[in-house]
Amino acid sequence: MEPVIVVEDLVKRYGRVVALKGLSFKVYRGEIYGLLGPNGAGKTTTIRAVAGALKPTRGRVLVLGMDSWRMDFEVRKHIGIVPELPSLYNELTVRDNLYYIARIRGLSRNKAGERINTVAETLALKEFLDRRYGKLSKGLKRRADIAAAIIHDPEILLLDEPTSGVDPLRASSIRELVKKLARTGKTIILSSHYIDEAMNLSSRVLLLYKGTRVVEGEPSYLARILGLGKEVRIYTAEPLSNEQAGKIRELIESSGYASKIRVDREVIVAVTRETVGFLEEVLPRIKELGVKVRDLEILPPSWEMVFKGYIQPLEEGGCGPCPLAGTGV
């Protein structure tokens, strides 16, 4: 398959600020493609370069083989821009600055019509059309943003953090309409720094760090590759006591299982590779200290481990963890 956006070799300075430094990445026509990284990684860098929206120092983007720079007018009719922050006219009603953004792409009066139903339709806008889009709500600013940058019907949708500063709600629903857009087959980049967020939406995954490229992959590989346990999580029947609870800890830090534990009040957690081990040879020794389980649950590991595997020993100095063997980076 034929990829939509090629980034080779990406360099970027502000002055002595280097904010890419030799990024390169390619993504496929219909996939959700995350930019995961903390605050300065290059996320906004990066999705501005490939919007064609500033000059590379060294290398260079190709949308639908075109170079962003050099052709930027011709790749910008195929591409759609949520930015980070709102971008409307706080004056204008919803209908108003569709309106004016649909002309200014090149539709008709009656095309932008058709369109901005259109749009208002598959985000759920209508009854917000003649509302001026200052006085709306933060979620209902960014889905108005959505609608503005798909209003010419674009091949590739650009997200920079989409849902931050949005009520958990509202971002929930946000993010049901990034999964709505690429099911009729749009190519999207989404950038974010929240992890779930990314790791939940998209079909691969680059880590940014400082403008650099740290692992990329599928959600779930991160997660293998980084040897992540999953978490046994045992409710108890009635509350522990405090000398039940250094008991249970002891016994689960001498059976070798877990590599995190964490004993409270009526919850016992385990972080284990070896779940069916930690069950057979743990659980029943935890049982006969006369502890009545309530119940048990499993989970996979968190994203939150998965980024600070890959993070936490770059911010303290070192190189990141072993599993980047092999990986490209």
Second form
Amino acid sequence: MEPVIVVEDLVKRYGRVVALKGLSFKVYRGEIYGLLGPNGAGKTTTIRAVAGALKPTRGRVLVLGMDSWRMDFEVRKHIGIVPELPSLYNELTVRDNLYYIARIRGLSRNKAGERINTVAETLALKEFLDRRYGKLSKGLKRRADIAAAIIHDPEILLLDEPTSGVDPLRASSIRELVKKLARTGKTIILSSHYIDEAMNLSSRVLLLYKGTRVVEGEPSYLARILGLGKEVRIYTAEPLSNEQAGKIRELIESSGYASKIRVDREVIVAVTRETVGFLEEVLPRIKELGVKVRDLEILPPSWEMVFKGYIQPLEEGGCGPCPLAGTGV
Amino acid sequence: MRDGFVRAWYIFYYDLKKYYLKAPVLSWGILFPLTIVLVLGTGFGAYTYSRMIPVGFTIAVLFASTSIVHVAVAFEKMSGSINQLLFLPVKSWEVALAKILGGLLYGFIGAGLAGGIYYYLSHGLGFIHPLIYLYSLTIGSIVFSLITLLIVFWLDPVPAVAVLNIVRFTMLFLGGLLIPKPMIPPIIRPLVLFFPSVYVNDLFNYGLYNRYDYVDPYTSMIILLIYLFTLVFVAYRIMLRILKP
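Alternative state: the form predicted in complex with its partner chain, after the form predicted on its own:
And the full complex, kicking off with our chain again.
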């Protein structure tokens, strides 16, 4: 399959700061490609480079075969962007904002009117069309931003932190919307520092750190190659004494089943790659210590763990599973 | 090209919708120059009436055109909505043209209001060379708009206000406007010629009353054109730093 977006050896320097250090990746038609990384990882710079809004210091970005910097005008006709911060005009109503963008994008008056109604319907914005953008809540502003990004029905959508600063309920509805848009065949690049969001929405994820590619792949692959286990949570019926907590910690450590252990007053948390063995061997011995088990939970590897597995060792100066080996970071 | 002009028109049109009643535009762009125009028109200051009127026109055009351009860019930088322009299929010259159109319109509004006041006060408006007057009004508005574009794209919004006011007030006092030529020390006079307001004012003088203070009208016209092309080049380069970093 032909890639829709090709990023080749992209370097972006701002004075002495190197925001992107030779980034390369490809995005294929119809996929949601997640850019995940902490603040300063280079996600927004990457989005801007794809949109042709900044000049690469080295390398290039091809969008539908066109160089995004040299042919930025043409490229922008095919993409819709939700910038990191709400950026429509506070002084105008949502309808005026959408009409303005539609006309700038070359839609005729009639077509602009039609599209405003269609996207307002899709995004449940109809009743807010005549409200001033500056008076909307953050969630509604984000929906209006998305409406502006899709007003011309683009093939490619670049979503930069679309749920940032939005309350969980609204964020969830925005995620549903992103899925809905993906089902219509749009190619989407989604930048997020919310691990769950990027991992759950994306078909592939690129983990970025300080402008460098850490690892790329399907979300499940990222978890698998890290060898992360499941989280077993044992809830006790009664609070544990300090003595019991100490003994339990010792017991789990000596069993060799768990990579991480946390024993609180009423919950024992262990991360293990061998859930069955842990439950068959360790749980009975915990009970033998007089602990009454109230409940038990087995959680799949959290994306928080995936993130910590890659990024945290790097931030602490180590190299975890060493995905950056040889990259000079 | 036609599409480019259509896009510039829409940016300009919506700028007016967004900003034309903003407080800084009303206070600096309309009320302040009108106060000066009235003060000059009712006989205060060092000039005779016919000397005051071109100065009033120049001040009205200077403040009206610079205020709208300043607000139309600074507000977008502050709110982040300038990002929309970064991501839309819009060329930088279309954005520049839209902003200059705003400055031009406000320049005409400023001059229209000043003209109305002077007409009402019955000081008489000669209009001996109406085309020269129109040339001065048009090129003057564009040059002042370009100076503002350069400043607001170059600097952050808050320092931009300070620098813009320094430029405007320096022109007011040293740019051949409030201080008449005979009162300017000869040693400073060459500096006065650096300000475009001198040539705009001289052309208003010539257009209305067939006289000038500093240079003959044709030289003024050429100098203003040089200003225009130089500022287009410099302001455009600075705009590109923001719009295509």
